[in-house]
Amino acid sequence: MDSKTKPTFSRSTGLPRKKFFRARAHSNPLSDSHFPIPISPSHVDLSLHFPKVSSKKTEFADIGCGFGGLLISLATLFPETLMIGMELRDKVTEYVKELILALRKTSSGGGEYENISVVRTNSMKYVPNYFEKGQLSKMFFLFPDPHFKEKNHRRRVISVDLLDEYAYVLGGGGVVYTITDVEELGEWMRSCLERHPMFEALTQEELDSDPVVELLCNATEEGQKVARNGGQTFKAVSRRIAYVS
């Protein structure tokens, strides 16, 4: 059935309609979910994600990518860079898959959006299964679940312990981008990055010259909602300190 005749797709744009893919705002990252996990990065079949691209490795990872707004924006900003979204919720992952496929078909230039993909996985457990040491140059953590209760802080996707894993898959000079509309979580993420010995904060001059920083607020559904409501956002952006031989 053609996408434009499916009820889950818009007849005018040919793109999937979010209302048919809605899910709970967040999932418990400590629960056991059932989906295939590669046993190592060498077992990741990139041809399933980027069928028209060969001899490249993924460089950007959008952790908890939601409905894929950031990926779509980054795809044209960095057309030669492979990037993947990692999302735990099955319906949301399916939406992003359908969106990417539809954009590939309907893009006017042809060949656009071939550099982005999505996978359903638990990034708090399986990041090292997907990426080799030093493989990534950017990781994004946009509007993660705040897990307000202190007993649930161990579920937060940014922690000093998890930053060990992120530092492992990031190359020297790689950047971690975080943003939230919850001030306490913003301070938590900033503090974790400041306390970790393998990260250093970007200067204001570096932030101002980075075209990605502007997307943190306006590329995602959550960021747009915050902007509409006149809310504040709290960013923390840090660089992976280069390896010392």
Given for the second form:
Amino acid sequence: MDSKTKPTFSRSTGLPRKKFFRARAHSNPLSDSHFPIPISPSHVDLSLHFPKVSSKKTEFADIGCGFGGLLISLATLFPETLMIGMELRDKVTEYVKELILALRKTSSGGGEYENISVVRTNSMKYVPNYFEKGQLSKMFFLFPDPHFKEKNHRRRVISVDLLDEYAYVLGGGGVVYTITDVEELGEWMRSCLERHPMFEALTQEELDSDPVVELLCNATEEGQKVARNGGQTFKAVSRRIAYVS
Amino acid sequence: MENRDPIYVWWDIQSCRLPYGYEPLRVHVAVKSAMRNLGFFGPIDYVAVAVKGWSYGDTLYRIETTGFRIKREYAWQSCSMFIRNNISEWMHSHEPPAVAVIISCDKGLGSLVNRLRVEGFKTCIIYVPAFTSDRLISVPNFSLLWSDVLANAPLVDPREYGLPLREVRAEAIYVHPSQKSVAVTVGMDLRVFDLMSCRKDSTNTRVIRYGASGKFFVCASNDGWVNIWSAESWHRLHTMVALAIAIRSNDSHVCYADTRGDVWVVELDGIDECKVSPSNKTARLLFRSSSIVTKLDFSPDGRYILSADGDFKIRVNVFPKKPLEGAHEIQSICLGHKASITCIAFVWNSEVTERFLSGSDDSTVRLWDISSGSLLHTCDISTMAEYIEVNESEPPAQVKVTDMCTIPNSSLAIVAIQRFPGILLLSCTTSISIKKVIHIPGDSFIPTSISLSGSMKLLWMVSRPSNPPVSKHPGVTRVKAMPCIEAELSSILGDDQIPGGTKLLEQLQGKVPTEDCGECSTRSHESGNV
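What would you give as the form predicted together with the partner chain, now that the form predicted alone is on the page?
Okay, now the whole complex, with that chain kicking things off.
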């Protein structure tokens, strides 16, 4: 990277510098923004996202991926799985895009980080546009916006109604991972998952044996901030089960 | 002895709005006759307040011509403030006896009205029930429903005031499954013509659905009521504005969607001829969509419920065995349309099941498979653009599908298109093709809502007046019928050949030669299944 022409990139590591990509934490998810939305999952061009991989489908989705910390950690843990991050803010999406491109270029073994990508979209409305029924095996909701006021509870990304849509795109056995540092939100998410007939909470043994669970706390920027401040985190992890109505 | 106290009227136009298509010149007559009915014959002084830019300037101009003094405000909160301040000022400078009439739903007016009563004024509130509460309604001497007041005004011809007739929009026609009655919504009126007897109902109806057995129908009005009507009686199901209604084929449940994307379900038990009783009397949330739901439909076997929403997708939910606990399982999501979906019809016959068609503003009719949600075929009907009546000044016509219905036991569908004086016959087996284009002869009759009745095999059509007016009676709702036997459509029936004859047409259309039904409104919607 020529740092004279790209001052937003670090000279030493070649990676983009976060301070040039800062954006406000909030973006209204219920408004209709003007970004392109695929007409249907078959219209999603995976070759744009994963140029070196063909004939595979995305299996992991990080909803509200922020600065991409989780995706980076998961990429090396599951090198054969395609994963995509979804983020509403455009500046932050730009950062993650540049980060992934830079990592791919500078990766030592070659061919690393080819399995992650990011897309700018409103995941509350458009998840069915990107993923077919039962396509995903893991979905991540790390430190979502708490929307404290009761009138804004409709905007929370985990709610019993939105869980209908997430259950649709997750196949049977698919897992939803959520974590937050706000106790009330943690309780809300846990109870939504419990109330929903198509989700069943993982047992403690299953949580301990899942390598992804510990990444929830410390892989992302938000998680590291919480750990620095000595805050408590609240996890809720559930598996999608078959439902006979 | 007639009461000749002076009457003062305040009207908050944003709070109690005029229904779409209602002629504004009628309002002052409506209020005057409502006061006469209450026994007040004194001189009336009218004041109104509106938000600048929210009502058409033309509407406000017409209201002003009839004698209202209008204050234009910049925000809706200032409207209610204006009314309160104006009334307070008026109270200081006027003495009883006088009559204060307030047309508003502002709950905060309760204390003001109380003060008026205490001072000795007669008070009357005219309100819309869905937007106000008992806090306001129980206080004044009299309270009237806004829709009742508006409905009781005689028709007014704007041309007498030197003003042009206003462009109006679609009607809707609903046919009872065994053709015992035909219902047409025309503006404020819901006209139901029973072939046995006649009944005229007046509500500001927006959407209506017949149950398949024909024992009842459900309608939603703009005033915020969802009512279920049977032959003798009716019940309030819910107080909210519903945009779409669906009734399950075995009449077990009614579902309706509100303006926020929530879909509610009500269980009906024991429907018989005399009594319709929703059990529990409460509706439960069936599911919630992230955008507004505009169409709801049950599949003919009752297994699925389809909802078309504002993001141009159709979501197919499995209708659960215990619907009151919510429908959580999504069977499929049908993506592909690029504009709002206007109509849904099922293709269900002996060879092919589990398919449905959807028509939309993007000029396509698409064929879908219900359980997989896959798009089987897209039929582009923009080739019909050449048949459409177009003005030179208007931009190139977009061929929008307005209504559609399928002929049972066949794989044919009948489609009505915006601005085309005729209908299309589509054949949909594995793919959709335009089989026939049928022009309707005579006065440019553009069907905006169509409905098929099974037993007598007639296709009923309602049309809106064309623009620019071609016929002698531009403001009139018109109803026509076309026989449809063995999936073949023959020619249009003459007025006297329609079952019910000219009497039915008179009831549904209004008196054709002399009266102008200048107000016609509501979106089109299909009737219950056959």
